[in-house]
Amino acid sequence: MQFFELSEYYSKLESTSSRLGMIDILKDVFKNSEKGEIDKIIYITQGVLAPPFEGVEFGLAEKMAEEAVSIATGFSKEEVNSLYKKKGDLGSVAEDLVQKSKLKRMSARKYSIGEVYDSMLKISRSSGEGSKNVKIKLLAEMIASSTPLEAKYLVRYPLGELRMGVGDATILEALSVAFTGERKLKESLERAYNICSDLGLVGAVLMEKGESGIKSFKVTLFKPIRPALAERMPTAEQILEKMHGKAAVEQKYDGFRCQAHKSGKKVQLYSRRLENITSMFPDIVRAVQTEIKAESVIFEGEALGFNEATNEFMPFQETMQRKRKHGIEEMAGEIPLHLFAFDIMFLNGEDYLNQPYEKRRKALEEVVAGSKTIKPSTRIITSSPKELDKFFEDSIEKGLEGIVAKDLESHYIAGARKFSWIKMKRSYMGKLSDTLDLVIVGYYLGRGSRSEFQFGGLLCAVYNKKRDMFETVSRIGTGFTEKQMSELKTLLDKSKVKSRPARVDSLIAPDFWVEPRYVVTVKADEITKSPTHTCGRGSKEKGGAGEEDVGYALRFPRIVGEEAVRSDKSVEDATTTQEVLEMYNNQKRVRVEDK
């Protein structure tokens, strides 16, 4: 496939407001792709060069892209920058200026997908003295030979600004339709993706080996597994009832979720978002290399600061200081980390995902036995609500978030939120609300005292995994510091889109729509029924109202935390529609119990 063909597909994707329409367009892209290029098409569509865990970044700044457009079209850098300020989208600037180019057009070369991808890899890999000029030259050469529409996406791609709003679930569904004619393979594709975290690889295997190749996917060292997630419940009685009367109950640590892979002396660490964080935590790496009793293993835990002198856990804000690119060894001395391991997925060549929890826990304890830095999470096994509550209170007293109860017979369910794990946090107890992680889908202009920031608030949504859609749940206008308002305005200006994104379900129109990309943590007084928000609208799941014109909303929402956005969570990790419905029903139970 030629890149100009892909650009035409992208133009259609950008203009569609229907997720089903997006699937139909992507289906055609995948059906018309050639052998050896479908993985590259998927990466380009995701706006990346490789899956996050490979850590491949473009390293191309906006100013460099502006200079490339200037060189390719003959317009001055000042003219390019001026037009960029007006349009707010450098890709559209490139499209416009290629159309009006002052230079004699270079050979109308038609770049293949592979050629564009390889050139972008060269841009990424160029480093050291003179690398800036090399990057600019490579991009300028492609722009100068491209059509206006190609130029638009050639510039947007390395800047991470494709603006199509295509999610992983949409790509998986389109792959199923492209190669089977229906959606029947989506579940198998999701399983493959959940255990390799590489959509490009999933697409390539499907194209080359078909359904049998997808169904035979296995856990592989140094390809992180998408983490299992917990549902939530507010009381010990409800948790144990859901767990059939008995559960393992582990302390819930407030640190960095960390997945460790080891083969011999090679060790890699991955974050909750599956980014390679090995270089940030040399003390954990050394501990895995020297203190773990396994030749090969994949396990996960929570890394957090621990003061051995006082036997206390450090606050999350202090632990956060360890996540840095500079001064790592010095900070490791100031804030030593402990890794509290809570699950194992692979051991000495054997896949443990489908082993019951108790077998996994026994293997985990044997693997970390004797380590000074890596300890198994503290836990109890109980069938008593009273004992569970006491364990919860003890955990809170130690400065932890709460507990996670686990079904003794459950498998490790990668990439999914199931009731095999149930969390109970401090804020659930006796209150009608909890913090929620919401996705920004739009923002409002500042008025009155906020007019100088040109930022007045956010339109936020939760994630409906079943629909792969973002459903609005709140307008947020309070809780912002001046610093946060400034940061949010800068971030959101770069992801503005002209119309409602296809994966956003909203009855409300903000001043500006934005591509769903950023997550914020929000506190609210309660969850109420709403005629204007689409969260759970018409849903009968988990006790939803089932009324076509009724959704759910947050009452008195406000931003919490010092950071403007959650850098450790992707939009698909945000609070789900199903969680909001469950929280709504939980708060009703609390009201009844309080009477």
The other form holds:
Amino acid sequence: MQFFELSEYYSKLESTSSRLGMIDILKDVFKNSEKGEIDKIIYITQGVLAPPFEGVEFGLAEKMAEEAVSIATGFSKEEVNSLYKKKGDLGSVAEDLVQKSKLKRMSARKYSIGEVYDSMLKISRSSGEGSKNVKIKLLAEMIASSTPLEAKYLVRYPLGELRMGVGDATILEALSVAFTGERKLKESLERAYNICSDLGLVGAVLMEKGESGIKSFKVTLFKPIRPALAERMPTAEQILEKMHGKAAVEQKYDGFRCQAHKSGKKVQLYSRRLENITSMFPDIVRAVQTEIKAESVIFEGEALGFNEATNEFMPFQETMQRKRKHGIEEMAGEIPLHLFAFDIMFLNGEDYLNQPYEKRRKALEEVVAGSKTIKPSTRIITSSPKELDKFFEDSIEKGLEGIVAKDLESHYIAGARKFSWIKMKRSYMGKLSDTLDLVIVGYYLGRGSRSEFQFGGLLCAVYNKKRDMFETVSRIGTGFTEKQMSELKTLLDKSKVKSRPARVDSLIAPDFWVEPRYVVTVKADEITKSPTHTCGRGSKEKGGAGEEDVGYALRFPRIVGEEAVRSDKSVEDATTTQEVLEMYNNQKRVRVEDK
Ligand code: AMP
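Switch from the form predicted alone, shown above, to the form predicted in complex with adenosine monophosphate and output its structure.
Now the complete complex, all chains and molecules, led by this one.
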């Protein structure tokens, strides 16, 4: 396929807001792509060059793209910049200026997908002194011989702003339709994606090996597995009932989730967001290399500071300081990190995902036995709500976050929030017992004393997995520090879009819409029914509570923590509509019991 064809599809996608419409367009994209390019097309559509764990970044700032547009079209940098200020999208500026170019245009070169992808890779790989000019030149060259529409996407792609609103779930569904004519393969495709985290690879395997290749997809070392997630419930009784009367109950550590892959001496660590974080935790890498009894293994746990002398756990914030790239070795001495291991997915060539919890746990304990740095999570097995409550209270007393209960029979469910893991966290004195992770979809301008920051609050949403859409649940106007406000303003200005993004469902309009990209952690007093928010509106088939005109909202929402946004969570990791509905029902139940 040629890049101008892909650009035409993208243009159609941009003006489509229905998910089915998007699937239909993407299906044609995949049908028309050839072997060897489908993975690249998928990465481009995701707005990346490679899956997150490969850490390939464009390293191209807006100013550099402005300069490339200027070189390619003959307009001055000032002219490009002033048009950008007016339009708010550098892609549209490029489209416009290529159309009116002051330079003699080379006849359009008709780039193939491969050529565009390779040039973008070159842009990303160029580093060190002089690299800025090399990147600008490479981009300018491409723009100089492209059509206006191609120029639009050539500029948006390396800036990470394709603005088409296509999520991974939509790509998976479109792949199924393109290759089987129906949606039936979606589940198998999702499974394959969940165990390799590489959507391009899934597309390539489907094209080359067909359905059977996808169905026999296996765990691979050094391709991180999308982490299993926990549901939440407020009482021990409910948890045990859901787990058929008996469960393993583990301490819940508030640290940094780490997935370790080891083959011989080679060790890599991945974050919850599937980034490669090997260089940030040298002491854990050493421990996996030397203290783990397995030739090859994939296991995961929570990394956090722990003082063995005092038996004290280090708070999350302090553990996070280690993420900073400087002084990592010094930090390793200061805050001894431990990894509290809680699951194993692969051992000595064998896939453990489909083994029941107890068998995985046994293998995990054997593998980490004797290690100083890596300990199995502390746990009990119980069928007594009283015992569960006591274990929970003990955990809180130790400064931990709560507990995670695990279904003894269940498999490791990659990439999904299922009732095989249920968390219960500290309760805040009668207020909502848990925080929510919300996706920013818009923001408001400041008024009065805040106007200095031109920031007056956020419009936030939850994720409805069934619809693959973000539904608004709260406007947050208070509780920001000045630092958070200015950080948020800077971040959000960059992802501003002109109209409501396609994956956002909202009845209200903020001063500015933004691409759903950032997650904030929020505490609230209560969940209430609401006529203004879309969270949970509509039928149960679509993941709602069943009432057409009634949504759900947060009462007294405020931001938690010092950081403005959660860098460890992606938007699909945010609290879901279904969780909000459950929290609402649990809250009701607690009240009835209170009376
Ligand atoms: P939350 O971030 O509140 O959704 O809680 C789920 C997170 O708890 C997981 O992603 C893990 O990072 C963390 N966690 C801590 N201890 C455990 C444990 N024993 N089992 C599973 N997850 C745990």
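Throughout, rigid core stands for the largest set of C-alpha atoms superposing within 1.5 Å between the two forms. Numbering follows the first chain given and starts at 1. Owing to the predicted nature of the structure, the values given are computational and were not obtained by experimental measurement.
Once both forms are overlaid on the rigid core, the distance between the two CA positions of residue 399 between the two forms is under 2 angstroms. In the core-superposed comparison between the two forms, the C-alpha atom of residue 130 has shifted by at least 2 angstroms.
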